[in-house]
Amino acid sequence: MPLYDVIVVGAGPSGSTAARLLSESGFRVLLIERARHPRRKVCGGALSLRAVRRYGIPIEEAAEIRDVFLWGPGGAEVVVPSDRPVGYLMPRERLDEILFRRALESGAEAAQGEAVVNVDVSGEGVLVTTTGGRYSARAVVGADGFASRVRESLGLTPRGWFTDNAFCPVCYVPLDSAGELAGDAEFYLGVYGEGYAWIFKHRDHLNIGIGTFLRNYKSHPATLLVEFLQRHSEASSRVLEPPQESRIVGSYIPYNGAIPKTYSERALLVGDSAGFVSTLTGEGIYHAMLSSELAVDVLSRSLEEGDLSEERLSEYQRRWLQEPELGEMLAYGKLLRNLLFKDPRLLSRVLKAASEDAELARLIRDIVFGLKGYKAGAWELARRIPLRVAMDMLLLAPGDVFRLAAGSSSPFFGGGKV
């Protein structure tokens, strides 16, 4: 008989959330993590207000995001001030450790320092083999990130996953090596195609990185990040001493939609392993935790019913597709991204219009920080932008405008369906 009810692989936000919720529901849970907490995770460390509020994330150690700076091609600049926080910044090693400890306090067991080698699913249960042992359970939750071993073992990784997604080089600069910033969070849009470069002011350092599709890097990502800081006049004034390439770290992120199938017999995939990352901004923490919340709700009832079949667990995919902050977010994020980054001239004109219209500037900020849903934000953006910019959109990207108006986009990676 399986030793555990559920094995959760990966102790990031999605995995620790799933382990905590399952343990609180009375199930015996093992949480497997290949590293040991606290461990570094390549990430900008931005926390949305919705993540903080919904999941009770403590902000005592976080830095507030109030003023936001946006830069676009052609020198367009927008500063969006705020008298209250629109988000927070917390190093991922600290956030992940907090969530991991919560899972343990709820009763979950942990196996740290063990990498998963393989996952076998049969009618009898699940067998997870790691570098430290073998563990059995009734079900498994794959929360092990972009290069998920659970997803690979189940044969659910889509073709092109590693070539048609994003890569982020990131560096950490001490505040004593920083110049003046125009905002607590600065975004440099259209620097390397779809996506952006960022400079985030944490409490004791700057977190600096680039997030764009792998295909947009014409040389090594670390080299391009250094060149960005050296050659971009706005960014170079923020960093007095650009970092050495050897101190830059990098990571893939799923920036192109969810995998076509996020469930299997006795198994569910959550967070980055399933592709639940904003297809507009690359935000993933909130969506990771939300996907785990939905997965646990489905899995808990399936465990109680004794039905862990593929058909029964397919309810999870139906649930997240209907959830606006997952299914709708993935689809409309792609539509907005394709439209705004279609042509540098268009992006520049949108930001220049925002520099002359404080309401438009706040709307763009609210879309970026998840204060406004993508679908509602897209329609409000259409009503708010000047007519001349709307005409530019029709001239420069007519197909994307019509697709956005029709909402015709797939939330799945590659545009496919199950």
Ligand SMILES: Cc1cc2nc3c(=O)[nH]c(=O)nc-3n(C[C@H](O)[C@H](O)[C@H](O)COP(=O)(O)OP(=O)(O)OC[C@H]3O[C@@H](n4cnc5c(N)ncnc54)[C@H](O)[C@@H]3O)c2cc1C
Contents of the next structure:
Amino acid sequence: MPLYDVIVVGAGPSGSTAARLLSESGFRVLLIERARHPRRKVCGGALSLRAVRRYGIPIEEAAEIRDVFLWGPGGAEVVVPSDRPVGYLMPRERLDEILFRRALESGAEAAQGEAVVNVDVSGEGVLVTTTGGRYSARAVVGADGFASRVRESLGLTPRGWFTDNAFCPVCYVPLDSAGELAGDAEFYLGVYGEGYAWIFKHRDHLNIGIGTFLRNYKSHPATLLVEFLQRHSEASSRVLEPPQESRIVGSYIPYNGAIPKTYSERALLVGDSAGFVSTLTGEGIYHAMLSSELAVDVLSRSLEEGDLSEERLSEYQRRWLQEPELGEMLAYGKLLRNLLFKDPRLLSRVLKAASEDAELARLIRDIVFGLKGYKAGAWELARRIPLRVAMDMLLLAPGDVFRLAAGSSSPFFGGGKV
Ligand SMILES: Cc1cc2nc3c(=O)[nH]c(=O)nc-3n(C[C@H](O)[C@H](O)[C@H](O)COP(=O)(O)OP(=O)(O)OC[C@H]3O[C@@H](n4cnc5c(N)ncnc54)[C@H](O)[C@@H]3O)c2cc1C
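May I ask for the structure of the form predicted together with the named molecule now, the form predicted alone having been displayed?
After this comes the whole thing, all chains and molecules, with the earlier chain placed first.
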């Protein structure tokens, strides 16, 4: 008889949420984490309002994002002011520790400092081998991030996962080495192809990074980040002295959609391991936790029914595909990304129009911060942009405009079907 009902691998936002919800439902859960909390995670630490509200994240420790600065190719720029927070900034070591503690308080057991090296699934159960021992359970939840070992063991990593996704160099600059900012969160859109560079003003430091596809780096990502801070017309005034390259850290982000199959017999994948990150902005904390909610709902009932077959667990994939903030978000985020970043001239014209139209500027801000869903946001954007910019879009990116009109993008990595 397996010892645990479920083993959750990885105690980031997705894993700690899955472990907490499963324990609250009365299941015996083991949460395995290779690091020890509080542990560092390379991230911008931006939390959308929906994440804070839905998951009761304590904002007393967070910095508020009110004013948002958007910069586009050619120097078009706009500040979108707000008298209320539109998001928050919290260091990940703190956020993840809070979520981990909640999982423990709900009754989950934890093995920290142990890395999972293999997962074996059989008719009897799941055998998880770590650097510290072996554990058995009726089912496993893979919540071990971009380079998921669980996904690898189950043979669910798609070809090109590491080369066709995005990478982010990040640095942290203390506030006493910072210059004047134009917003609490600054986005330099399209500065290196699809994606953006960001400068986020946390309570005691600036979090600065670049997020774009690996193929867009013409030099080492750390070198590019230093260059950005030295040479960019606006960004160069934000830090008094650029960081040393050796202080720059980096991490992959699944920016290209979900893996084609997020389930198999006795196993579900959640968060980054499955690719649930906004295909437009890279927001992933909220989607990680939301995917865990859906996974736990399906898994709890499957455990009660005693049916952990692949067929039974495929319900999870149907559920997230139907979920507007997962399936639809992934598909429409790609459409918007293609449209906005296809040609720097387009992005520049959209931002120029936004600098002359406060409503349009707010709409773009709301899409970026998840205050407006991508599908509704895309249609409002189409109605709001000046006719001349819409005509430019049609001329410069006809295929993407038609795909948007037909809603025909795929939420899956590389556009593949299951
Ligand atoms: C540079 C950067 C900036 C970002 N900025 C933001 C942002 O501002 N806002 C936002 O919402 N999202 C942001 N994201 C995305 C966000 O970080 C992820 O989507 C989110 O962390 C996913 O959570 P997760 O729990 O699925 O995975 P993770 O947070 O990656 O957690 C996975 C956990 O699994 C553990 N683990 C890994 N392998 C093993 C193993 N073999 N055995 C045991 N444990 C293992 C890891 O130590 C880790 O604790 C950013 C991502 C990057 C790379």
